[in-house]
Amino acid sequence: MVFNVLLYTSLFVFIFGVICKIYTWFSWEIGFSSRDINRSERLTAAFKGISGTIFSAKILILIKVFILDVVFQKRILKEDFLRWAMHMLIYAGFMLLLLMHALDRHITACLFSEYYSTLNPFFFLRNFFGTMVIAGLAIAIYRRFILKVPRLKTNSMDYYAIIILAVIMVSGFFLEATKITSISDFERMVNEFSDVDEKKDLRALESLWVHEFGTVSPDFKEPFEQKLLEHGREIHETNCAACHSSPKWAFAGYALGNILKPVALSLDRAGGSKILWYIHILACFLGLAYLPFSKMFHIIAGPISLLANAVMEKGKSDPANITTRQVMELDACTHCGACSLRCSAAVAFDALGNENILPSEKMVSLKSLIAGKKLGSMEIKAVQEGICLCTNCDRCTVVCPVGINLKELWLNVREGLIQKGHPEPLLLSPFSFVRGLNQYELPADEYYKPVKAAKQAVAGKFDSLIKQSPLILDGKEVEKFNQLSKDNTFSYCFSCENCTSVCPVVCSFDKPEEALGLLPHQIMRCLGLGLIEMASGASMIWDCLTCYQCQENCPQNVNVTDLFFGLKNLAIKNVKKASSEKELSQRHEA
């Protein structure tokens, strides 16, 4: 009664969780694309994409993608060996245990019409599969907390998932062992399955099973006499050898119940078989009806992302659907750190400190993002940060073990964020190439409105630094950027104007001095006459091209480029400074 109330209970709260996964996957908004799609406009646009699909050529990549890449993992084969043995072994043990063991009654019982749990093979088998998953364990915890893969982060979802797996398996193994060596499950079998009534008969098939089977007895000990085994052979022939092959081939379990032989007599006064059973049980349930609402859900997702990505394409795919696709990404990401090893900017985190910058992590702070949760501003631009720095390399898509998109992704949510968030300066650093690359996609006010928006966060108007309002920068970053100045030879600069001549941003202005505010050769000026606020000011630092014409003409060596750098890192060190003083000064007057 109590295991089926906690069977139908956890499958209640499975399909309760998928139901509601699947739920967000056709109603999340993510990103810039999704403003205008509603969720009916949704669901039509996936039942045809599916129906289309299966009923089309598709359906061939479709089966190749999932032979290759679902059942096989070559992805993650091709880019090490350790992890896919990992996920193989984790992934093929548990799924055979659970058709061949959780499921016996409804697969392996049809398949097989003499099966009985204790027979062999299915004895046997069961100790594989376990030993497979237990092995797949032993190198994830080898990876994560031995080995340190570099940048890979270990959060609490991915503790849970190792421990819950692990109770599963370990107390799966101690059950085995303490019935192996149970009296009183010995007892409870001879009562329910045999006809061995008299006492001398008893006394035999006791001894053999302590002899041969790990059977622990409180009334016999080894050495048996010969004759009295071979009388308890013939009486378990008769009645024990139909539906119990011999325990040794469960090796693990065996081996265990072996190692708990001092206190298997203990154990079975404690009702130790029933208190693991419980375990065990209790450890399934909770696995299952966690799975939905847990990183584990990813071997559902994952495969799905696999295949939607393997038929659709951006600019021929319903706009709806890659939605739709992108929110369902988000659940098929596994954390397993493989975008992180490999990605470009990660470098960037090593000097910033900021997580957010690598995917992986990434991918965890954007799904509380898009699920509603309240974030801070400081988290909110700690995110903002991370998809402005990604260099859209392409690198970590390329790497995903499940197929996710990820750099149609960030070019998604980063559009999304910085139309309704934060001004971000780093949109004017060539960080920014992308997205002037897509700019087209976008609507042309749209485009140019958060560049705005940045410019006057990061150094505002030239006309108010006229008027004697300039930003009041941080001495001591005044003082560094006048070392970098003087290394940087500016004042050799003569003005002779040959910088602003070769400029191509200049001569794409009628008037680029009112476009610009300063340009190239008064920027130089300014720092030579200590002017650092006016020189941070201009617009000319953000709209440089970076292509090292001025530097390469200067007659004089200055190295014009390079101070631009610096005044740019000059300017949004202010400028997330300013920031962090104002989100304390709110916190303590909240």
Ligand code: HEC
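Throughout, rigid core stands for the largest set of C-alpha atoms superposing within 1.5 Å between the two forms. Positions refer to the first chain, counted from 1. Computed from a predicted structure; not experimentally measured. First, how it differs from the form predicted in complex with this ligand.
Positional change of Glu41 between these two forms stays under 2 Å at the C-alpha, relative to the superposed core. Once both forms are fitted on their rigid core, the CA atom of Pro512 lies 2 Å or more apart between these two forms. Once both forms are fitted on their core, the CA shift for Ser246 between these two forms remains under 2 Å.
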Contents of the next structure:
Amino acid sequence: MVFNVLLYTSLFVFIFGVICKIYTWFSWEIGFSSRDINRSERLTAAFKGISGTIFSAKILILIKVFILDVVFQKRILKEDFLRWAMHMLIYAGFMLLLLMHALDRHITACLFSEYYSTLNPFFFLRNFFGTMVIAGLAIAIYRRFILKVPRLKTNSMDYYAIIILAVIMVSGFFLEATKITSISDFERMVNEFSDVDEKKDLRALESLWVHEFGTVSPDFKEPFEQKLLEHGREIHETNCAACHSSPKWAFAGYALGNILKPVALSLDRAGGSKILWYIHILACFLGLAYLPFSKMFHIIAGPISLLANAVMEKGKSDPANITTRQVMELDACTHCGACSLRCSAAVAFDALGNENILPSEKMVSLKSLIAGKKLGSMEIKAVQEGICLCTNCDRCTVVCPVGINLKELWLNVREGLIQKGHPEPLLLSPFSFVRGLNQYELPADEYYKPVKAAKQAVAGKFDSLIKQSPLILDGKEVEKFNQLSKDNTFSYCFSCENCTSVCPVVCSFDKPEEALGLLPHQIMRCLGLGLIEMASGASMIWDCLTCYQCQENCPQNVNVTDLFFGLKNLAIKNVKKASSEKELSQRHEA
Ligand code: HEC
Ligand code: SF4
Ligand code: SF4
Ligand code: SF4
Ligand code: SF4
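For comparison with the form predicted alone, would you give the structure of this protein in the form predicted in complex with this ligand?
Entire complex below, previous chain first.
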């Protein structure tokens, strides 16, 4: 009764949660692409897209992805064997337990007419699968807390997932161990399944169970006479053996039972197995009910993301479906940190400490943002910085085990931000470049509006830099500088801002752009655009400490500090040239 009430309540919450989640996939807005597409359009598009895919040759792609990426998790294996082993142990062990053990009445018992949970192979397999999950959890804890994989952040959701799984598994093993040792379970079984009532026979059966099956009896203890055991075995064979394999096959539960032997009797008297049964069942139901609201929801959203990304393509798929997929991807993210490990903007995170720069954390904060969670102005600023500090290098997309197309997601979210009136990131930043490359995907007025706004926002700012510049260069001199600058290393710059993020001079100002004119990455970008005068007008090059940190941290091997030297030398020569020309003309005049 209690069991059923709990089961149906948690099942109800689970289904309700899943429906709520799916509702958000179709109703939450994300970035720029969700404008002008309403919920019903998104639903219709999804329906059309799914049915169109299932009844086409694309179904073969889906099957392939399902087998390789969902069942065998090839993407994780490619990245890191330990992580793959961890995930496979937990996921496969848990799924098999769920099907064989938790749903035994509905699945195993239907498939095998001879099924009893205490009979092999089920008895052994239950322990085997359980041990797999425990081993996987041990690796998870080892990776997070001992190995300390770099940039793998652990948040409350990760703790929750580890703890709930651990409680389910550990209580399950303890429950088995107490049942194996329990004398009251033994007595219950004897009453139920045997017609033995003679004292002598009962004693023989109980002795055999103490001797071989791990039961702990208050009355009978080792050693036993061989004859008594043989008599017990006869009774066992006729009454019990049909449903009982030796508990030694339940190797983990049996070993634990052995350890618990000294306290087994008191545990049994205190109703240990009942208490443990409640803990086990409650943890399972709590896990089930909370699953749609926790990171464990990736069990459902992850495969959908993998399948959707395998058959969807920007430009070919309905934009409404891409929007829906992007919202869903936020649920699919397992917070595994693989993307952050590879992220080329992570140096900026190391320097600035803003977690939102890491793609795995960006996924978390983005979810709060689009869910409409109230964030403080500092938090919003941090999220915005995180979203804009990205080189568009695409490394995150390549490694994501659930196949999230992060590249497209960032692009969409940044465009949304820029269209909302934050044009600054457009200036001398990689986004202006990427946006330029993708401009034909946007209607012309939507492409140019933020560019205009950005120009207005900084009108005059760069003019003054050019005025301040000590240089007046002709074409020849520009060419010479470009050649001198060690094979133009600045042309490799993709404006990741790493140089700026690590610069101690930049860090020492509250408003570095005001104080320094241009920041290191912007200077590199100016050089790339041929704006040498503008670059040399920035006081940054004169305030530089020549610590070489920028150069060392540049993922593109740009000689940032050396280029600053080049600019300074050029400026000094130019000033000399200008003054000597002035001197000459003065002499002539004299
Ligand atoms: C019809 C099948 C069946 C028969 C016959 C049967 N049992 Fe069981 N027994 C089970 C099942 C199923 C469980 C586990 C579920 C439970 O505790 O009700 C179990 C559990 C037990 C347990 C608790 C330990 C554990 O591993 O869960 C003991 C002890 C036990 N049985 C003893 C006996 C004895 C002694 C006999 C013979 C007199 C016997 N059983 C006959 C099916 C049977
Ligand atoms: S695309 Fe951006 S977020 Fe992704 S790895 Fe590159 S820099 Fe990091
Ligand atoms: S986005 Fe992908 S790689 Fe990054 S944390 Fe989420 S699941 Fe892992
Ligand atoms: S110079 Fe290097 S570190 Fe600086 S923005 Fe360019 S690529 Fe990044
Ligand atoms: S060398 Fe200059 S620009 Fe580069 S990090 Fe050091 S102080 Fe900053």
